[in-house]
Structure formats: structure tokens, C-alpha cells
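One chain follows as C-alpha cells, the form predicted alone.
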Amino acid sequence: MRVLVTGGAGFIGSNLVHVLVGQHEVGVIDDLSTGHAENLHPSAWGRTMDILDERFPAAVAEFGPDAVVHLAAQSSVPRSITDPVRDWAVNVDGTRTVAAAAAAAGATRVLSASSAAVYGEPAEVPLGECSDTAPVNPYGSSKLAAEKALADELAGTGVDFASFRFSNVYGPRQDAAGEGGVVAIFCAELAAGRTPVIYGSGEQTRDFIYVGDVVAAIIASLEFTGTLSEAEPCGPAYNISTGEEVSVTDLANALRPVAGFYAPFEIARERAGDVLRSSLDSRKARAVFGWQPRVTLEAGLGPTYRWFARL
């Protein structure tokens, strides 16, 4: 199988590419705005290019993918608030462009990264794919619109597709200064000998999923022989998550023995656009293409911290 990964020099993308190489023919398109050249696999075909570049469709056609995994995105909630126009352009217009280019190049499946942010502030958790979507920040709104853009662009083309609503992904190669979530930020601060900051009460919860589990979900869905876009409930939407709520305070406490840090964390006022609770039910992915998360938070924090500390 020929698999093209947009954003293949980024956090999730590079972890995916390094597993795919050797199993499939792999191509990467990344503009290196948030990805890193050192993440690129030497055996993967590659082009340095923005997905909004007018040359992008020709580059996709040049590689000729059987499947496209679309991970390139504007993934910072704070940046989506300060520059919502760019956020929309990359996440919505970019997704539409990727879908159209994939179909024109003869791909038969497109997997696109969405986010738990599409749900907004839930009344109860864990959330299923059919739960109400009410984003509370521009990033969540753009990711929800990107799901519709993907479906609209590929309707009637015969190209199968899915939008993967990732919960809070963490692991090696994450960039604490870019798309990094709280795990990456805490690890980077601790590895540098600085005291991490908890914004808000620390009781806000997230559903932390290790990047290796996310990679396994993508590969399982690439190899699935059925139709992803028509599976019930709620068609092409799939939660990729653990279904477990972990508070930021509990995360901090879990990191203490890993990093050998036992002093108090700093506390600061909560940030605009942050939801209080988040947890996603991923049973649909297990039922449709046989994936389930396997790495516990305790098991995943070790290799993540060691990567940041370069131990």
C-alpha cells in the first residue's frame, strides 16, 4: 500500500511514518512550520510544502497514494483564538484541498485528524460519537467544520473516509512549544529543571492517550477491509481515546516519581477556551476495526519524559 501522510514531520505524523516504513511505501508532505526536519524518515518520499500551496495537488498525484492520512493542521487552541482566520484556512480549507487532491490522485481512503475539541464543554462524560458538538474555541469549530468539508468533498467519489477525534495525545517527539498539550509542557519544564504551571484549579480533566496507541489505530483503520464512512453510529466519526478522565493534578502527581520532582507546582489563573472536563468513549473503533488503547498513563509517561530529558 502507498500511504501519504500530511504533517509527517510532526508529532503524530513522524511516529506514524516510522512505523509504516518497512510495511508500506510511505510519502510525507510537510511545510515544517511546526514539524521538524530531524523527524523525517530517510526512506520516505517527501516534499516540503504547505497543504494550501497551489502545487499541492500535483505533489499528491506525483506520489500516487492508495491512502492519505491527513495530520497537517493548526493545532494550538491559543493560536486559534489570536488568529482564527489562519486556523480556519489551514484546518477547513486545507482539509478540503487534501480530500480533493487525494480523490483526484486515485486514493481509495482518507483518514483525517479531528479532535475532542469538537464536543466543547460536555454535560457528562465519556462522550460518544453522536454526542452534541458545541465547540468553545475557534480550534474546535474549525475541526468540526473540517469534518464536514471532508465528507462534502468526498461524497459520491467512492473514496472511503473517516475523521478521527483524538483525545489528548502525548508521547515522544511532541513539541511543547507548538501543538504540545499539558503532558509535553510538564515534561519539558521538569526536564529543564523548571517548576511547571497548572492553570486553573487543576481539577479540569483530560483523556490522555499515548501516541503509540494512536499510531496503532491509524494502521488498523488503513488495513480495515470494510467501509469506515458508513459505520454506525454516526458514520465517519471515530473517537480515538482511552475513555478515562484524569485531572491535571493527578497527571502532575503521576509525573513526580518519573521526573523525581516533589516540590509544589505553580498555580495560575485558568486560560480562555479551556474546557473543564473531557473524556471520549472509543468503543466504536473497537467494534468496527478492532482497535483499543493498550498503554496506561503510567506506562506512557516514562518514555515520554525520557524523550524530553534525552535520557
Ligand SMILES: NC(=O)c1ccc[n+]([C@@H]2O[C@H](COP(=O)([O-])OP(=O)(O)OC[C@H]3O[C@@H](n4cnc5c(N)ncnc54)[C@H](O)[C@@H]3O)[C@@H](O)[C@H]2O)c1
Contents of the next structure:
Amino acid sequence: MRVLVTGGAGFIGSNLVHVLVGQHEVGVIDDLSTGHAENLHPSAWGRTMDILDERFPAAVAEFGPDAVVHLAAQSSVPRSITDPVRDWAVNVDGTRTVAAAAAAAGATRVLSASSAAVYGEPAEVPLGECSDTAPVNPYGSSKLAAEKALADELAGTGVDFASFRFSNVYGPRQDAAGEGGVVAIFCAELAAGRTPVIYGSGEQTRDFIYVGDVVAAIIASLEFTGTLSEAEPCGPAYNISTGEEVSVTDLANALRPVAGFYAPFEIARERAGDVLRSSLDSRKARAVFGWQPRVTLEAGLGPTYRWFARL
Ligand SMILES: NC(=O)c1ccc[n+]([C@@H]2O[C@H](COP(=O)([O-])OP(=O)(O)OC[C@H]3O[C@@H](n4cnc5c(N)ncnc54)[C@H](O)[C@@H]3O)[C@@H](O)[C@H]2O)c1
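Next, report the structure of the form predicted together with the ligand; the form predicted alone has already been given.
All chains and molecules follow, beginning with the one already shown.
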């Protein structure tokens, strides 16, 4: 299969490409805005290009994918607040452009990265795909609109599609700069010999999923022979997550033996806008295409910390 990965120089994309190249012909299109050139795989076809560039559809046609995994995005919540126009352009118009270019190039499936952010502050946990969506920031709004744009663009084309709502993904190659995930930030601080900061009580929960599990979900869905977009419940939406709630304090404690750090973490005032609880039920992905998370937090933190510590 020929698989095109947008955002293949980023955190999730580069982990995916490194596994895919052994199994398929792989292409990457990435503008390197947050991704890194050293993440690019030497065996993959590649173009450094913005998905909004007018030459993008021709580049997709040149590679000629059977499937497109669309991971390129403006993926920072704070940046979505300071520049909501760019956030909407990349995430919504960009997803529409990717879907149209994929269909025009003859691809038969488009898998697009969505986010737990589409749900906002959950009324219940764990959240299912049919739970209410009420994003609380421009990033969540653009990811939700991107799901709709993907469905609108591919309706009636015969191209299968899915929007994968990732929970909090962590693992090697995550960027701890700016607003990286809490695991990346804790690992980077500990690896640099500094004491990490917990904001608020530490009782706020997240659903941490290892990047290797996310890669396995994408590959399982690429190989699925049915129609992802029509599966019940709630069609093309799939939670890719563990379904478990882990508090930030529990995360800090799980990291202690991995990093050999036993002093107290620093405590700072709670940050406005942080969701208090988060956990997504991923049983639909298991029922439809046979994927389930396999890597426990304890098992995933080892390779993650070692990558940050360059061990
Ligand atoms: N990491 C997480 O916890 C998480 C959670 C939920 C959803 N997601 C989504 O998963 C996807 C991948 O996230 P990530 O964590 O790997 O982020 P990332 O920032 O590491 O990767 C995004 C990649 O897309 C590229 N890119 C950005 N804008 C582009 C554009 N206009 N044209 C071409 N390339 C562009 C970047 O250079 C980068 O390499 C994103 O869609 C993100 O919103 C991530």
C-alpha cells in the first residue's frame, strides 16, 4: 500500500512513519513548522510543504497514495487562542484540502487526527464517541469543524474516512517546548536535573496513551477491510485512548522510579482553562477494527524518559 502521512515530521507522524516504512511505501508532506527535519525517514518520499500551499494537490497526486493519514495541524491550544485565524485555516480548510486532494489522487481512505479537545469539559467519564461535543477553546472548535469538513468533502466520493480523537499522547520525540504534553514536560525537566511543577492540586486527570499504541491503531485501521465511516455508534468518530483516568500526581509518582527522582515536585497555582477530568472510552475501535491499547503507563514511561534523557 502507498501511504501518505501529512505531518510526518512531527511527534506522532514520525513514530508512525518509522513503523510504516518496513511494511508499505510511505510519503511525507510536512512544512516543518513544529516538526523536525531530523525526524524525516530517509526511505520515505517527502516534500517540505504547507498543506495550504496551492501546489499541495499536485504533490499528493505525484505520490499517488492509496491511503492518507492526515496528522498535520496547528496543534497548540495557546497558539489557537493567540491566532485563531491561522488555527482555523490549517485545521479546517487544511483538512478539507487534504481530503479533496486525496480523493482526486485516487486514495480510498483518509484517516484524520482529531482530539479529546472536541468534547470540552466532560459531563461524564469516560466519554464515548456519541457524547456531547462542547469545545472550550479555538483548537477544540477547529478540530470539531475539521471532522465535519472531512465528512462533507468525502460524502458521495466512495472514499472511506475516520476522525481519530486522540487522548493525551506521550512517548519519544514529543516536543516539550512551549505547551507540550505534561509527560514530555515532566520528562524534559527531570532529564535536565530540574524539579517539575504541578499546577493545582495534582488531582486533575488525563487519559495518557503511549504513541506506540496510537501507531498500532492507525496501522490496524489502514488494514481494516470494512467501512470505517459507517460503523456504529456515531460513524467516523473513534476515540483512541486507554479509558483510564490518571491524576497528574499519580503520573509524577510513576515517573519517580524511572527517573530516580524522589524529592517533592513543585506546586504552583492552577492554570485557567485546564480541563479537570479527562478519559475517553475506546471500545468502539476494538469492536470495529480490533485495536486496543496494550502499553501500560509504567511500561511507556521507560522509553519516553530514556529518549528525553538521551540514554
Ligand atoms: N500529541 C497529542 O497528545 C495529540 C492529542 C490529540 C490530537 N493530536 C493531533 O494529532 C496530530 C499530530 O500531533 P503531534 O502531537 O504529532 O503534533 P506535532 O506538532 O508534533 O506534529 C504536527 C506536524 O504537522 C506539521 N504541520 C503543521 N502545520 C502544517 C501545515 N500547515 N502544513 C504541513 N505540515 C504542517 C508540523 O510541522 C508537524 O511536523 C495533530 O493533528 C494533533 O492535533 C495530538
